[in-house]
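To begin, one chain is listed below as structure tokens, in the form predicted on its own.
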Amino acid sequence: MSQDKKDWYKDAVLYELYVRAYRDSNGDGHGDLLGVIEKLDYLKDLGVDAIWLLPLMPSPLKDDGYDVADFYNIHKDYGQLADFKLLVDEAHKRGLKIIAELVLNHTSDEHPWFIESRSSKDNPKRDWYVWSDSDKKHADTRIIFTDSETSNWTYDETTGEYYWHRFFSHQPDLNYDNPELRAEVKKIVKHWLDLGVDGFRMDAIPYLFEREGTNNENIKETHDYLKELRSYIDEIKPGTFLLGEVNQWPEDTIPYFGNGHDEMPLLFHFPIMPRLYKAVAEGKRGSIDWIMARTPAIPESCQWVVFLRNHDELTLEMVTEEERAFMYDHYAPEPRMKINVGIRRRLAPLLGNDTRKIKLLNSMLMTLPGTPIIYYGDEIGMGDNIWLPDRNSVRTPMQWNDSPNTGFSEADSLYAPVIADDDFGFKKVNVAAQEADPDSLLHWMRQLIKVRKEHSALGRGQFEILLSENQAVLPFLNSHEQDVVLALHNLSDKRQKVNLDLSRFAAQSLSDCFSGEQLATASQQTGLELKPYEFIWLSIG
């Protein structure tokens, strides 16, 4: 792959990375930036070509950092200024990008800024967020921590106003209606971008301006303003990859991409990722067909990113409620399992640790179109921990090997107990033991990887999802100049066949992307068949 191009992010597989949790270089039971750069060959021998770090800032860290309290320096745990540079130059040496976590909208209550601006209402930071002395206005907006928070307001007796919060209460939103703020922002950004990072993943964007009588969701000022820091960033550093979280359907997250030059270049895909889980447990097709056929074309020069799970909860924000109760019924059987209005479980706990859908579920992320991601530890398998709080299930410590505190750290405590349960503990899933197994997840995730990097038509190709009466059979057609790959996916327990009409590729061959045989001849009824939950990928030419 090409990593000089300006849409390198489209051939790209992205690793998302929480360094608390990767490796400890220094015994004292926190990961950080040099036990990161520990383990930059295990990351270019996976087969990836970006790290998303989480947040690295200082914070006291209620909300795992992205309650910011300093934007210019590193958390302590994780080291210094001088250590995220090196992070960054041995990665360009490996030809590995980073990318760094923005959090735009709010800050920790602890900033600075925000003791300034509660300290009395004539405090020259005070406009830098907002304030109110109502908790009435701004009615219509929804609150997305359900299980937290009953208010977007939090009364501050200081100076007996209110100040609003989109997330928690311990994180006031910045108001971007200030001017010296956004230029402080730029002054952000500008910063990380001098010490080598390769762009940002943009936390929470569609929330950055208020007005009454909206939502306070995806309005015109919110766009004006990215427009705005895109064009800044642009003129320092031309292709900078910028991710932005919207967590929205898909006709409302498509105008954050702008003209296709002037906003986002890339953005997630929220609401195709709890249609993959659905359509496995219900094992036919329907689900994702709908969302597709519902998800508008988008600009040439820009991307979507896929992801099966990440940080935060499997969210189902984006689903309707008869689809909400499915997923909880079918994947959060115990209350502890939910969260706020989601399933904190990881990947492979999820499916009930079935190498054949964990495997079906990382096809369908290969080759749906899009920048797929993949969240640290779910090549190896790694399971979850709910009696943990909060989101923490999910960011237990990285499982290198069967040594105590599994190769993660040498402290006598750690930040968060390994997993050590009959199913998923390091004993029995680790790296190092999944190295010496040919047979093992992570070898076939790099295998994955690499086949999906052979193809151009993967990542870069139309997409179009094929039409076959079998409603088990979900075939996924990418093409991209004279790459052609089609790919079969079995979403049910029993074997399946299908017939597809391939009349436009007539005589064409059609052999196994992974091993080179040809299993077929592309005619107007090609017949396959599946076993329970197989995938097939066929190059077509």
Given for the second form:
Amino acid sequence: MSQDKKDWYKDAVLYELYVRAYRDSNGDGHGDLLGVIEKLDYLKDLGVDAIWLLPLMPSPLKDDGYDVADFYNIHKDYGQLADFKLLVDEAHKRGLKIIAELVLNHTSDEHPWFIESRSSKDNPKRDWYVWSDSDKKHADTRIIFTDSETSNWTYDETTGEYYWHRFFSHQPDLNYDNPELRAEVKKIVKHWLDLGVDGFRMDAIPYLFEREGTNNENIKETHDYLKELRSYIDEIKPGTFLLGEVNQWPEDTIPYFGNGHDEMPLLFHFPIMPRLYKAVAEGKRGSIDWIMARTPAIPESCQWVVFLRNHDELTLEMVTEEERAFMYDHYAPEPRMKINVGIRRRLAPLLGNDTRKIKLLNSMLMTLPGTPIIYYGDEIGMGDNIWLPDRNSVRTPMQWNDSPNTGFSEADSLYAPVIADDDFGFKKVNVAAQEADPDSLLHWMRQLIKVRKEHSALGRGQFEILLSENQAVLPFLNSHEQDVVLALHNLSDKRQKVNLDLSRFAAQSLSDCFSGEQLATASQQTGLELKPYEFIWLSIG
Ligand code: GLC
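Please show me the structure of the same protein in the form predicted in complex with alpha-D-glucopyranose (GLC), now that we have looked at it in the form predicted on its own.
Below: every chain and molecule of the assembly, starting with the one above.
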């Protein structure tokens, strides 16, 4: 893969990394940037191309750094700006890209801007946040953190007014109508680009503007502003990777691609994610067919980003009531597994630690349209700890080996306990053990990534779901120029036969992408058989 291509991200595999959890280089119990540098070779070997780092900036950490208190520095637990620069350089030396987090919608209430803003009505920073004398405004705007918040307004005694916040009440929303704030945001972006970052994951962008009479999501003013920011970024560093966190239905998400060149080049596909789990639980493909049929084509220059899990709850916002009930029933049997509108568990425990299902979902991840992200630890099948509060259940230390702190840290006390239960504990699930075992999930993930990268169709291809009478089998067809890959997934726990109409490829051979073995010849009735939860990738040609 050429790293210099402007659209390198189309062929890339991304890795989401929580610095605090990864490797503690200075023995203070918190992972840090120098620790990440120690692990770059591991990431290179895994085969990923870019690392998305969760928030790094100074913060009181009431929302793990998504509550920013200084946009220009590094949190002391993580190191210093010089360490960050070193990380970028070391990553680049290995051909890895670094994606930073850009939290634009809000700050911490401990940010000096907010401290000033709340101090008096005529403070010059007053207008940098959204204030009102009434908490009745924007009554139609939904609350996102339903477990902890009862309103999007919080009363502030100093000036007797309410401030607006879409997330926690300690995260006041910035006011993007203010030109000075907008100028400041450009400085922030330039600061990080000058440090060498290759791009940003842009947090919570649908909520930047508020307008009376709307639900304050996806409104025109927000799109206009994102275009303004994109054009500024294009001036300083064209080709910057910009990934928007837009947790919306496809029809509301697509407008963030703009005309293909003037807004977001990349967006997460949120609604497909829970349906991958649902399809496997039901043993049938209907919910995936439904959401993909509802997903319009996107501009040629743009790309979806797909994922199985991330640092947040497995969100169930973009599903129907029935689908949500099904998901809770199946995947969150205990109340403490739920949070807000979602499930705070990791991939392997969600799937009952069934390796067949873990592999099946990863196969879908790698063959759906777009760029896949792997959440740290999922490549070794790490577990979660639902006894920790909030989303910390899925943010525990990376399990490197079976030594007392699992090779994560030499400290006496860690920011969070290492997982130690029978099924997922670090004695059993760790990188060193999986390195030594050729049949491990880690080796398998490396192979999966490697084979994905041998096919430009995966990442760059035109995507199609083929029809099949057998509803337990899900065939994804990806084609790019001469490269055609058919990925079949058996969603059920039974053997399945399927007949596919491949007349357009008549007489061409279907060879297993992993073994090279020819398994069939394309015809109008191409018969194939899959074992329970098996997947097959076939190269056609
Ligand atoms: C995003 C982040 C989440 C955070 C929220 C508020 O959704 O992914 O972790 O809590 O924004 O900043």
